[in-house]
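For reference, the chain that follows is the form predicted alone, supplied as structure tokens.
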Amino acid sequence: MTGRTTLVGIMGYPIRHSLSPLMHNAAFEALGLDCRYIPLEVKPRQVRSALNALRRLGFRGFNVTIPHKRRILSFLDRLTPEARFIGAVNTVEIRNGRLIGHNTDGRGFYRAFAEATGRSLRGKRTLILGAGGAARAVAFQSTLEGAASVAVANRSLARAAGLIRDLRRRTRRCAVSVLPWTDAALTWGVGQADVVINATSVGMSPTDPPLLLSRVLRPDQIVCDLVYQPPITPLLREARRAGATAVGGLGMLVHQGALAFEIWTGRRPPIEIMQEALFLSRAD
């Protein structure tokens, strides 16, 4: 690093598990850019002061992860139409001292889904587990990609219902519904779905139980887990036991990160280099 090094990073709490610094710094090095990407552990009550500090320190921008994707909205100067549409932010650009909120999660998820499966979401019945920032992005992107239906299940029924209300305001072609977080409702919802997506943080801890068991899954389903560490989560193990197509979260991590990279640098990132950096971290 030098006195001219451009700084970006990722804000979250906790943040030590993040692999984003590995892939972004590998991309910067490959392109010969004098930039560094660093983890920024920020507690919820520290968000306002952290944003002021990043602005004063000359950061170019940063990613946003759990638990700040929705909380940060009120502190930003402007939202892109996409971020406003989704109601959550995962990427912030700092331009002329102004904080501009973007969301690359939805497009990143869809690019990863298509890359991993060779399929689209058009006509698919989709069940999303969770109603936080990542769930919102995936839900809205699913409607944009022509999903036949989107059902949302969340431990807080009110939060899931709020997401469904927002979806109904923005789409009329896709059937949307909310499910209570009960064994019976989840079993029924999985039975109706072509694609099941975990957008909660369950699975990050090695002691987490699987959200669903193999007996409720089918071989013709696609099961996606947005959790990327560990690469094979308890849910994905159950999906494999059922013979379903199992898609981990590393692909989404790469593609949403690549879109953020373009926002900050104006350059297309070397996606293969970013993927290789994550692969080597898994090998370690």
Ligand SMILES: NC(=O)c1ccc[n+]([C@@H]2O[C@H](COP(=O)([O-])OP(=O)(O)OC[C@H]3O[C@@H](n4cnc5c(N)ncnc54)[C@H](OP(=O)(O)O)[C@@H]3O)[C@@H](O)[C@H]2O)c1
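Positions refer to the first chain, counted from 1. These numbers were taken from a predicted model, which means no experiment stands behind them. For clarity, a rigid core is taken as the largest C-alpha set superposing within 1.5 Å between two forms. First, how it differs from the form predicted together with this ligand.
- When the rigid core is held fixed, the Cα atom of Gly257 travels less than 2 angstroms between the two forms.
- Here Pro230 does not count as shifted, since its C-alpha moves by less than 2 Å between the two forms after the core is aligned.
- Superposition of the larger rigid part on its C-alpha atoms leaves the smaller part rotated by 18 degrees between the two forms.
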Given for the second form:
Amino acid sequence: MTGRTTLVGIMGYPIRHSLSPLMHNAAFEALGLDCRYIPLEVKPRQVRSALNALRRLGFRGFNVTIPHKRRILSFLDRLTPEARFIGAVNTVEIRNGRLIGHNTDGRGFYRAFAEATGRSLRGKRTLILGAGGAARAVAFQSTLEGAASVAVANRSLARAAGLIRDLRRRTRRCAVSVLPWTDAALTWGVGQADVVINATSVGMSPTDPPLLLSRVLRPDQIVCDLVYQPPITPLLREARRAGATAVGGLGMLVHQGALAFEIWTGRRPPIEIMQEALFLSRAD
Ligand SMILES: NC(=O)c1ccc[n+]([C@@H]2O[C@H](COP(=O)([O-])OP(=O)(O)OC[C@H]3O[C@@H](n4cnc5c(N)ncnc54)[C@H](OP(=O)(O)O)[C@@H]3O)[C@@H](O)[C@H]2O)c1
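Please could you give me the other form, the form predicted together with this ligand, since above is the form predicted alone?
Next comes the full complex, this chain leading.
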């Protein structure tokens, strides 16, 4: 590093577990860019002062993770339409001292989906499990990509209904609906879907049960899990058992990061290098 090195990073609390520094620094090195990506451990009550510091220190931008993705909104100068709809920011760009909030999760999901399946979402009937930040990003992107329908099921029905209300304001062509979080409704919803997407955090803990069993899934379906740790979740195991196409969350992790890389550097990210950095770290 020199006085001229461009700095970016990731703000969260805790942050030591994050794989993003590895992925981004490998990409900078591969392209010969004089940039460094730094983990920034910031407690919730320190967000405002941390933002002032990053701005003054000349950071080009940073990623935002738990627990700041929503809290940070009120400190930013501008939001992209995606970030405004989703109501959360995962990437900040600092341009002329102004803080611009982006959310790359939806596009990251879609790029990973297309890469893994060779398919698009155009005309597809999608069922999204969950209604938090990640679900909002995926729902928003699905309508942009021309999905025929988006159904949302969430443990808290009110949250799913809120997402559906917001989607209806944005789209006329895509049929949107809400489902209650019951076995019967989920089984019915899965029966109607071409693509099933888990955007809840269920699957992260080793004791989590599968959200759906293989007997309700079909071989012609695509089942995506946004959870990336473990890479093969109980839901994906059930999807494979049913003969469905199973897509894990690691691809989305790479692509949402690659989009942030593009925002900060204006360069095409070396996706394979980023993927390799993640896979190698997981082999440790
Ligand atoms: N692969 C990637 O790059 C990527 C990117 C972003 C997020 N993610 C993953 O996506 C998941 C969701 O993230 P988020 O940011 O959307 O979190 P969030 O805003 O906190 O939302 C969590 C969601 O999970 C649901 N949920 C939690 N525990 C549940 C349970 N026991 N049973 C049923 N539903 C439950 C919540 O339902 P309620 O509303 O009822 O509480 C809510 O819909 C996480 O696992 C995260 O790691 C992955």
